[in-house]
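Take a look at this single chain in structure tokens; it is the form predicted on its own.
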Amino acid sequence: MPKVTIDGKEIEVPAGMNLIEAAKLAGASVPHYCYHPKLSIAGNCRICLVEIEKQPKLQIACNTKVAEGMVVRTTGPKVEEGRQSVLEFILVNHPIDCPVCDQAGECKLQQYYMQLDRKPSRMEEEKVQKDKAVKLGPNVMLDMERCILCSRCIRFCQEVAHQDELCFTQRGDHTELTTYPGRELKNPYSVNTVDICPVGALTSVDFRFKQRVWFLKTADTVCPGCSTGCNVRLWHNKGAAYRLTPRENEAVNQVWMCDEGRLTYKPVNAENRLRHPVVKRDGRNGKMRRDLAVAELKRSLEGVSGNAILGIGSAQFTNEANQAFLGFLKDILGVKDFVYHANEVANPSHDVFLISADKNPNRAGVEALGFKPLAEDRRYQVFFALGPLPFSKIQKIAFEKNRKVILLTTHEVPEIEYADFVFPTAAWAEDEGTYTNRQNRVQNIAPAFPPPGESLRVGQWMEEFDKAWRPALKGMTA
């Protein structure tokens, strides 16, 4: 590997890196607006400057590959007066709206203006004026006047999603980004040019204006949208998840994720979620306290035996989820027989890169935990499960005399109304645990939030469960 000098800093790097990611490195940062690690070069901000010994003009970090010996500086007047120069003609015809802007707070112009140059502009012309608010598909917004034409969003659909749908027209500083006559950014990524435009041009139709971005908190977390499981960071405050965005794994979902998994978050913000347990008294439905609740449930159980109840886990829940399901079934109430359900799509979108036509992100992990899929039996007294049990089969099992179903889910959805009793969980943006996703990779998913109201995690109300049978169990064996 070639040896470097960045910054005094001698180092070995890979043979055919450019200078941004060598410098990276060396533990130097080389702003850039053009460059993106996952598409390809165009060199066309220049912001990227720095000074290479032995050669006469600043060159751009990003199309100037390590050479044996090299000696790289990243910072000194002349870099810096050269990238204040780039910084003032991107300007030149920007309208300087940050405090509207939705991207302010997360803007690279305004975060380089800050760092670089913090001077009033010269500019004494009329600047150029462009259009605003542009719909380019259905999730995504462009202002014309803030595209500094960087070319990411033409680079992504080109090589990425595989789908040229985006060019610029005009010349000169009349340049403008738009789509080819009779078509939309529509792909099923587009919401990616988004995330990977550096300044406020290109904004997300379903977050923009919701939120200013210095309120939000993070949490890491796996998108439940599909058997992919691709790395997400759930942005949130007070309770209320507001977007989600692509988190780096290589080797699941590179630094991308399908505009389909972005909307999985608004769930869990609905207004039909289960707030208090629901207990089914002279054929209707009544909310109640958790405690009396579990303890009308035990009642309930008295007397049946662990041959009569069918365990019915889910590919919608986490590996703990179902793993203390089924303790709780199995050592307790000495249930037998576990199967499980899963979310079943008709027609459901799929490709060969991220999406998956399985929409559960767990199937992997509840099969390994040996659930077997869900088929018709008619046998049992008991139906216990976790999550909605589909309306067909929920409503076969509810119309058979002396049946008893139970279930632990999130929302209140009509198939509840078949349900015995009702116990209220939390949802995956409050849940902690593992997905098993479709390559058999365990990730691990972080709460950003509480669950709201009375809901409780699964494994918490195994362990009330568990509280209410325990003292009996003891008085049999004492």
Contents of the next structure:
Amino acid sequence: MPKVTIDGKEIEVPAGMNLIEAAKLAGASVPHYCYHPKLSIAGNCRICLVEIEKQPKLQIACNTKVAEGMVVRTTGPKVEEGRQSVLEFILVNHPIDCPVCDQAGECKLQQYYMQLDRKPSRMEEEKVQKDKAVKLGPNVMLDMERCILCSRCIRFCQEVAHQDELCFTQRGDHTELTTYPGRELKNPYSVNTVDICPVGALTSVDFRFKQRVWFLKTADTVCPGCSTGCNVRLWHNKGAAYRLTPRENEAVNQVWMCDEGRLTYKPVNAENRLRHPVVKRDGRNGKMRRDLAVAELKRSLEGVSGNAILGIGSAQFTNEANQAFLGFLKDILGVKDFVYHANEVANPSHDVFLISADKNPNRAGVEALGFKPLAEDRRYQVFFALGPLPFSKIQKIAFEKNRKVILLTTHEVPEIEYADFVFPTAAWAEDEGTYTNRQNRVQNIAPAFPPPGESLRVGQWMEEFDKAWRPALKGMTA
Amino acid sequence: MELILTKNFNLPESYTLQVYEKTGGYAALKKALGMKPEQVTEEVKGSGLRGRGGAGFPAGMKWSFVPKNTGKPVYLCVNADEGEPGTFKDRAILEKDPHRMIEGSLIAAYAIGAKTAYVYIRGEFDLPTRRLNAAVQEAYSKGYAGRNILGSGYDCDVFVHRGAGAYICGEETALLNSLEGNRGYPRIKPPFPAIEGLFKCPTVVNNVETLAAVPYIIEHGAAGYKKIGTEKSPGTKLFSVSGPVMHPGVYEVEMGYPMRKFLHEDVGWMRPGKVLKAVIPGGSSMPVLTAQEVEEVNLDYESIASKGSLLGSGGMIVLDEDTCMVWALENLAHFYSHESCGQCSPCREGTGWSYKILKRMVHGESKKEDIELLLDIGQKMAGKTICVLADSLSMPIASYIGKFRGEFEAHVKGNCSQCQKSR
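Starting from the form predicted on its own above, please write out the structure of the form predicted together with the partner chain.
All chains and molecules follow, beginning with the one already shown.
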């Protein structure tokens, strides 16, 4: 491995590495706009200038590979002046409309301006005017005046999404980003262009104008949209989720995620979230306090043999939820048979990259816990289930007369009217635990905020149930 | 002086194969095909022929950079995208003696092991394209191009590709992108075209005039060519002269010829009533020479460089005392901002910004600080980009303001004598 000296620090770096990455290893950060570690080198923004000994001109770090004995300076007056002038050029025609720009707060123009320049503009001329609020596709908006023409989005479409949708037209400072004639930016990964856009040119149709980013808090979690389990960051404020962005995990999703997955936060905020236990008495459903509902459940299961109960786990819930559920039903209720239900979608989207046809984040996990696939079976009187209805074949049977349905679920869907007991449960964004993805990787999810109303995590419900049942069990053994 | 490049220019139908053959055309190709490719390269290297596109890089050296046995095809690209303002010397070759360039191209292709040569010709060149296409057809029909050239077993196809009007496509790597069907963006180097050029294969890009000199070198040998011109700038060079002179046009001049003598005797000096103010020696992007400097330089790379300018393409623009240098610079800035490909931030924004300032200045709406600002912008956009287009405006900014500062100051004050004269 070549030895290089960066800012006076001698380090060994892998051969072929560029100077932006090498500088990172040396603890230095080189500003950049067009460079992205997952995309080809464009070398057009010119802000990653560094000084290399024995070379008269400043060089761009992104296109310079390390060489044995290279001496690099990422700071110093020459470098700073060079970068400052490049930044000044980039801002010449930028509208500087930060107060109304969605990117404000996470904008590389703002960041580098504060680091490098902090001077008033010397540009007094009229700026080049370009189109605002251009819808490039269903999910992405373009503000052409803010675009710094770094070409990251174009390269993303070509090199990652493999769908050539974006291009530049015109020349010089009139250059514009656009879609090819007759095309839209609608590849299944299009919103990644918003993430990698270093400025406010590309914004998400879903997220724009919803929140200023500095109000948002984040939780590092995993996308529940399919069995790929992309590592994501959930951005939230005051108990509501606002967006998902990918987190880097080389082994799972690199730094990307699909557009479909980005919308999986929506149900968390939905109006029809369950807030109270619902119990059916005399054929009518009614809200009930948590402790009373648990006591009612206990009463209704008195004398029911474990053999008559079917435990139905869920590929939508964490390993920990399924495990706690399994534990309670097996140990306390004596249930023998466990199946799981999964979200089965007709003609699911899928590809060879990140989108799995299996739209469940934890099928591998529930199967590993011993839950069997759901099958039609008329032997059971009680259906004790995690997750929402419908659950396909068994639904009809469960809703027959004289059978009981107990649900732990998140949303008030029409089907729950047929259930005898419904316990409101934390959704994915409020839950903690692990999902096992299609590669059998066990990945943590983290709660962003507490679940609404009386909702509890599955594990907490099981503790409640346990507490209600224990004394009775003790009485039996005494 | 023996004419090399323009010797047939005054013959009737000089562009036809018949005339070219009659004057000894394609003999050099025959001779080259009897040599080993490396020998041909050595001969051109030894001749000291320097690239006539503007940079003056030794042509034989460029050829020798092509790696051997990569398993990939090798390409020759002929740069006929002559677009530098003030330059029209390749056009003359293409119109009057296209076979000389085709012969040189075939020799070059043979030397570097290319079986395909592309001529990338400027889209606006209508007559040159027609003449070139006809000449290529003729060459094919007589077996100078195509399969088994002159029975040697060597094959080489020649394709003519018309550009679409972007100045930047004359930059060799933008030319390659354009030829591939992509946007005419210069490529970041390394890799250089000799290693990874057209379709990611080893490629040599040579200017029309460079290649047109090759047949002579093969015929007369490196030593024969070196006899002409100076030690470091051998051979002859075409100069295209424009401006208020008696005889504007294309001239073939032996390198090292005194500029003063050239302008006085060959070009016939200024038109009556016109007084020489300055000369841009090698295409609009080159730093300007004052009338005094014109007296002192010779027409070769080194002599012009000694005055802080460059020989460039040989596009000589003569300016007279009636020319306002602010207006001239505004004109250039307009051109370069319009032709910037828009890839690199300093060039994209710097050229446009400069133009806007100069536009104000021309109209007397500027202030003193604008002169310093212009100099600063020019200096800051230079040397920070993928190609040299930004430098091409930066150099005139620095030299015009440096040598004619008084005119800029007059414009700021609103009393430019030239502009008032023209009003």
